[in-house]
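As structure tokens, one chain now follows by itself in the form predicted on its own.
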Amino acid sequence: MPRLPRRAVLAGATALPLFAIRTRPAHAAEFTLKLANNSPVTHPQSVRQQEAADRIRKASGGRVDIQLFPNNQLGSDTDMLSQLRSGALDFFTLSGLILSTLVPAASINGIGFAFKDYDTVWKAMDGKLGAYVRGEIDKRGLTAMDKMWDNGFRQITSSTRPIKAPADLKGFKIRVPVSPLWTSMFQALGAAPVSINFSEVYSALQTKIAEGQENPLSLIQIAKLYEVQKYCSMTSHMWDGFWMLANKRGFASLPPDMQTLIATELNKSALQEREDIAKLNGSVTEDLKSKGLEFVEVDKPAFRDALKQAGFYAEWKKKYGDEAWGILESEVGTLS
């Protein structure tokens, strides 16, 4: 029976039930790790994560086997975040806005109408704002990789009426993820937000628990939400991305060269996934139109003014604090 290095044995003894570290037959993986996400198997996030896992297995000579569990196979976002924190799950890609239930600063990229375009997004999230958030994540026992994965600018869909201006949202039952920022923003706009995990969105729209929802175009297409929605309002009201998270203690227990390899390949796939989403955004509109979704242009400045008048920006400036808000405004301009 092959012997593990003393460091690995000690790590396994002190970190269980974290990363699976045990003796295996010859040619079997030394480290078997679980990576989960909430995206369909055909989504660029899932595709690129599987490619990263394959490259890591090959480059490590088979020592590291990362097993991918896409499409909420291991539970809801909140379930998987709990699994990640306990060590039952090793890696998990999660929206910063949902992560904010644990790391409040993680939702700052989702401030309504803050980012005007992708250049602004990546300058901030690959720069000072992203570094600040990663530091806050680290304080909560998790490790975030350097590069975020793109989930896209979010648009509002509806089965009952087109949303063109803030007044159209009055009393509108809209599904939002389980995150205080989403609830706060749509309440400020006069809507009636309902927090529902993504795995339940289609059925909630189908049964009219919610009249509408908001997601990037690529996800509206892949999850076939056009089957239960009629209108798509091009609000681009917030940008959302996924942090690639690892259990901090478990990740640190891996040999340093394996940590570097894993981080390098996951970050590489994140950049590739960004390009995939950009290409999808260029073609998905026409595809959704052909499937019957009616696109609606909106008055974006009116929405931003409504948020300001409702005190939304001032409220969240207080919640994030002067340091975080100052970094955000240095990237996107004055909001409050």
Ligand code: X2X
Second form
Amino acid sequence: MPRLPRRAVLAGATALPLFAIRTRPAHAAEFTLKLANNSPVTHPQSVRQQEAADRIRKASGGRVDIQLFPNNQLGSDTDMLSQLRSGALDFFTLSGLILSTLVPAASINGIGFAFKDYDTVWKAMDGKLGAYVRGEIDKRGLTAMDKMWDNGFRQITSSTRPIKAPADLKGFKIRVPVSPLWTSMFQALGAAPVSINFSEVYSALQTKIAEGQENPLSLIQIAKLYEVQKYCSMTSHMWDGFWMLANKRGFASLPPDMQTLIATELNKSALQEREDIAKLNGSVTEDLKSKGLEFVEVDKPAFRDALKQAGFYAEWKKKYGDEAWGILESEVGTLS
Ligand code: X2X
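Beyond the form predicted on its own, can we have the form predicted in complex with the named molecule?
Whole complex next, starting from this chain.
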């Protein structure tokens, strides 16, 4: 490095901080916000969230800069929920079932075999059932955007034995997300569920802490769970989706037009993500088969009957209360 005259060094050293104090660079945003999720970077959830952030930055003329932290970069779901509540995080997508550790009603869409297809899911979650859950979320200091993001209908995978009938689940060490409903459901089916955050799932399966797990096919593919699992049973035992949550105080403190812009773009991306998953669902089975996953057809009504026999529906109807259960049944038909 050439030696600079002493005066030039001094001038450089003093000029920089002064400049930084006096002016904000033209590109610095007025609102820098953090959005986090648990999904791999290539999952449509992360892809569409990045697109929403880009559109929001552009449409706000650079005022709002949403920085995306996908793939558990900021910690597990449990960690991120705490960060969202404290305001360290501004936005976070979380499964309603896991959110139920804070908002009990939020797991209601995960009741076993409640939804027969996607039309029924979106009609309920974009309609009365979703509105009810959003109201409950709001009471706990969080704001949920109108449109949920799809995770999917969940299927059971295993590294040890194929699960064909409820009896095969007896004593089966299955990883479930951290949520009372998940634990209750797999206990009712006779399995031995272990609660583990998604950030630890791959290694839990690899080291055989759990024999199996359950997730939508798209995630089994994208998170490469097929590398550490052998069988996949098409139980479609529940539908699971993500709420786009905001810290309520933080969101309400943004200018109203910025709140509207953010909500509009996040909801738009949610609808696109739903389409992405629908497209993936068309090809994912063949792809997973080609990667060595063995598919198992199951007698779904037998699993539902086992839940009923175990008193699962009666128990959860009591937990949610008549109002919530009534809304669910008005969307999906009688469950118990
Ligand atoms: O933890 C899971 O299994 C996942 C990724 O599906 C959820 O977020 C519920």
